[in-house]
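Single chain ahead, by itself, as structure tokens, in the form predicted together with this ligand.
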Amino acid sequence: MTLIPGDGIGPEVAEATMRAVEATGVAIEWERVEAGVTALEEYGELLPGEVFASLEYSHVGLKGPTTTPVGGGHQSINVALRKKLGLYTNFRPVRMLPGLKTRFHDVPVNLAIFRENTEDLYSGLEHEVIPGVVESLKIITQHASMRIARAAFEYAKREGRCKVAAIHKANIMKMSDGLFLQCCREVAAHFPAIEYSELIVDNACMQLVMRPQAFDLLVLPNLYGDIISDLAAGLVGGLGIVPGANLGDHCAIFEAVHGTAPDIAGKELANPTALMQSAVLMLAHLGEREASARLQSALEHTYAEGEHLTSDVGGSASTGEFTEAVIRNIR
């Protein structure tokens, strides 16, 4: 298994997650590789070849957040990994943990977000037309839109989710978001048992805050997926909670929705729940159903007890104290 600890709070939450995974009793051999500023300092490259070599061999990775230096012509590490390894689906389940007192704690939020992971405004195609005028190209293809729509509907069918909503801004971007919608409709027609709807992204933001329980599965182009994921994280207690999976046909990388959080790095304040819940998804992906269920249930138990939570979710425990509580609950 490839482990990319990453930068900022990455190494702290990665260490905590490895310990929790080990406590489930599953035998995993981790191959640790560096990416991000740590790799840039050590090897002079943000994404050294050994990261790809390891993932091409293991096909599965657990990844902490990585910093891409702003400016300097560096391509985002996540964008590069997703494109090169064909990780076209970004799956983010957003669920309320028991006992957590959020603004919405009495609302049963249980969303599945399917974000297209390879194109849209993340294509990295930007240029200066004339001095003072720049252009960023939003690329939407039929191929990528069909692929994410299929992944979303197949998941909905497999997991018994009854409603899929496609999020767009096709009233303004008639061609690009129009094509995305057309593909979602085409796929939806093959799944008559699943209720399909469409929602303009600004309205979706308001509806998600007003009545999050009305949503089941959301399928979105890349940029709206990025923004709505953070909004959805806010509904269930913040970025410290929400896990994610980047899935392709041959490879999968599991990582939290949050970034490197430099403001709290190295202070034992980081909440490792998001990466631990990503490991829950990873274990299920590996067919380790029992270990996956044990880790999830230990996390839920720790939240229900509410005694060893980190400060981002209203507690006062350190990263280590929270991790110890999870490990105790696994055992």
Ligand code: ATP
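And the form predicted alone, for comparison with the form predicted together with this ligand?
Partners and other molecules have been left off, which leaves just the chain.
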């Protein structure tokens, strides 16, 4: 198994997560490789070849947060991984943890978000038309749209999800978002038991904030998916809570989507919940569903008890104390 600890608090939450995974009884041999600023300082590049070599061998990785330096021509590490390894699905389940006090703590939020991960404005095709005028190209293809739509509906069927909503702006971008909708409709026709709907992205944002419990599974192009997945995370406590997965046909990377928080690195203040919940997804992906369920249950018990939570969620426990509480609940 490939482990990319990352930068800032990454190594701390990665160590905590490894301990929790091992407590489930699943034997994993970790191969540690560096990416981000740590790798840049040690190897002179953000994404050394060893990262890709390891992932091409293991096919599964667990990744902590990494830093891409601003400016200097550095490509986003996450974008580079997704493109190189064909990780076309960004999957984020968004659920409320018991005992966690947010403005929606009494609302049964339980969303699954499927974001197309490889194209749209994130293709990075930009140029200056004339001085003072820059053009960015939005790329939507039938191939990628059909692929993410199939992934969303197959997951919905497998996991008992009842509704899928496609999020778009086809009223304005009639060709690009129109093609995305056309593909979603075509796939939806093969899943008649699943209720299919469409929402314009700005309305979807408003509806999510007003009544998040009305949503089940969302499928979106890249940019809207990036924005809405973070918005949805805010409903349940923030990016320090929710897990993330980047999935392809031959490789998968499970990652915490929060930042590196260098201001608290090394101070035992980091909350490993997001990476631990990403490990829950990783274990299920590996076929270790019992271990996956045990780790998720242990996290939920720890939050329900409320005695060993970190400061970002209202507690005073250290990273180690939180981790020990999770491990006790696993055992």
